[in-house]
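One chain comes next, on its own, written out as structure tokens in the form predicted on its own.
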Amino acid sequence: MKKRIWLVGRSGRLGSALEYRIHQLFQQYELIATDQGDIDILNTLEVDRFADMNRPDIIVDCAAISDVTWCEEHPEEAYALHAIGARNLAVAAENIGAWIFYLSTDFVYSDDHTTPYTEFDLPNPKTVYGKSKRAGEMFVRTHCAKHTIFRSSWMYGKKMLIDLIAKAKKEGVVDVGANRIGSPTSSLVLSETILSFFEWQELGTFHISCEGEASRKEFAEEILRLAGVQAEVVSGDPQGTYAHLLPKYSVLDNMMLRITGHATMPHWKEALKDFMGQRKIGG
């Protein structure tokens, strides 16, 4: 029988890659796709009854709102869909024996490390952002014995290269702000690891980062030579009320995947060269 897939948050960058891939595998997969107007993940009893309905084997949550200022302006709210929204599908999971996928961020770690963080260095999150994503990871191993916790760094899709490219074509410079060094991650190979793990199930919590580390300056720069692009990429001060609080450090390293035996992800400048070749970006 096919297993039977609800996945929270279709609209994001990484819900509407993984919605697109599932739907290519429609004879392994039969998926249920919400977003925030279809059910409201807040309400305990519209997510148990949505469950007990249709009997989802796994459910991947997905549903994130990763702007740094609108999570600290309402934390409220950001706490509600990352922890609370977190633990009503995790509790809906335990109650129908479903697996549950959580995806958390690099956020979850301040910037003390010069060297790239495993699953097993504490987390010590400074903004509401990451603080919200960690407490949703805690409430996830709490509620549902079948998890897996997926930590990721500086996704990126579609909309945001198109966005660069087009102000460097314009403006003939970008500013990349603070010079922030991470893992930059295409939606693409992330949604393939995510699909991976159906089949695995492997329980605990997982760094799935492209290898490598690269500053913003490098990757904005990455992303211009192979569009074609000849602009200059500047950086400077932290841009934003509260970019002082993003780690200036988060690279991730994928230690989980390589000592349970798993295929290891592709280095950043490959990956981003696939994306844009596969999403038709740049020259």
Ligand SMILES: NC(=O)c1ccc[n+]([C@@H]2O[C@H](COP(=O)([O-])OP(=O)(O)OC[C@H]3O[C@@H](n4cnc5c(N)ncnc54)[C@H](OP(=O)(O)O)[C@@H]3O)[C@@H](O)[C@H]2O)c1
Given for the second form:
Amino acid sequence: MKKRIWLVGRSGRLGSALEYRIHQLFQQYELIATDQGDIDILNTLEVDRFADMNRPDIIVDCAAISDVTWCEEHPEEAYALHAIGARNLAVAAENIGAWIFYLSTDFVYSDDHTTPYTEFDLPNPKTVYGKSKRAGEMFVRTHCAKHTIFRSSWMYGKKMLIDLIAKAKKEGVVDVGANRIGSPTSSLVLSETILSFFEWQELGTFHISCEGEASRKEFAEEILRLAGVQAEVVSGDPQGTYAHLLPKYSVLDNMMLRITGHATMPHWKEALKDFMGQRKIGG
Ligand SMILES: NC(=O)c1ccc[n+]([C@@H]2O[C@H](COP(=O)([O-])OP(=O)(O)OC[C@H]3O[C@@H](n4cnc5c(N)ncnc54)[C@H](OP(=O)(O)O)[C@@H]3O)[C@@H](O)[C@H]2O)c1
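Now that the form predicted on its own has been shown, please provide the structure of the form predicted together with the ligand.
Next comes the full complex, this chain leading.
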């Protein structure tokens, strides 16, 4: 029997990578992929009706407003999507006996660590984005017994890398802003790991980030090195009204993956090389 997947947020960075992979696995999975224009997850009745009519086995919530500044300035919209939208999907999943997967973020942590956060460290988000995603995690946990929450970080897709390389070629210098430290994570690796969870159906909260850590500058330098582009990468002090709220250090330790005996994640440099090769980016 094929598992039926309802993918919410199909056109986003992660949503589109997931949609592509699930289509390739059509013998295993039947896909229903939606965006706001198809089903607005803020509409409780619409979500309930859609879930009841289509009866997915799995719901994946990739819907987000990932612009941190916009979220600070529009807190109600951010909480509505990340918390109430997630609640609506969790309630619908519970009603039809489906498993829900909710995508969360390294921004649920604040910046007082200098070593990687495990799933057992207490979140303490400072941004509206992080707080609203944390609220979504709580709603999912409360309203659907069969749930998995993923926290990932610094996810990149093709567009981000192409834009950076193009800017470096054109201007000879790229400014990566404040030199924060995190774990760059390929959307391909992330979607592959999420797909494995469709089979494992392991309950709880999991960090799924590539291994190792990098500053914004090191990450950009590695992209340009792999693309064979000579350019200067500069980074400076945090800029912008909300910069002080962003975590300076948000490396995730994938402890739950290790202790439940599931996949290990590749090092970020290895995953980046593989991504650029597969997506034919650079030289
Ligand atoms: N990007 C990162 O570095 C990162 C890191 C860690 C975790 N995450 C998490 O991973 C997930 C995916 O992130 P992403 O970067 O792929 O996001 P993204 O590119 O910003 O895409 C977000 C998606 O959400 C959809 N959406 C927005 N409002 C909606 C609504 N009311 N109803 C239904 N769908 C709606 C958007 O559809 P429309 O285009 O139609 O509005 C879009 O397809 C998010 O949960 C994010 O928090 C991201």
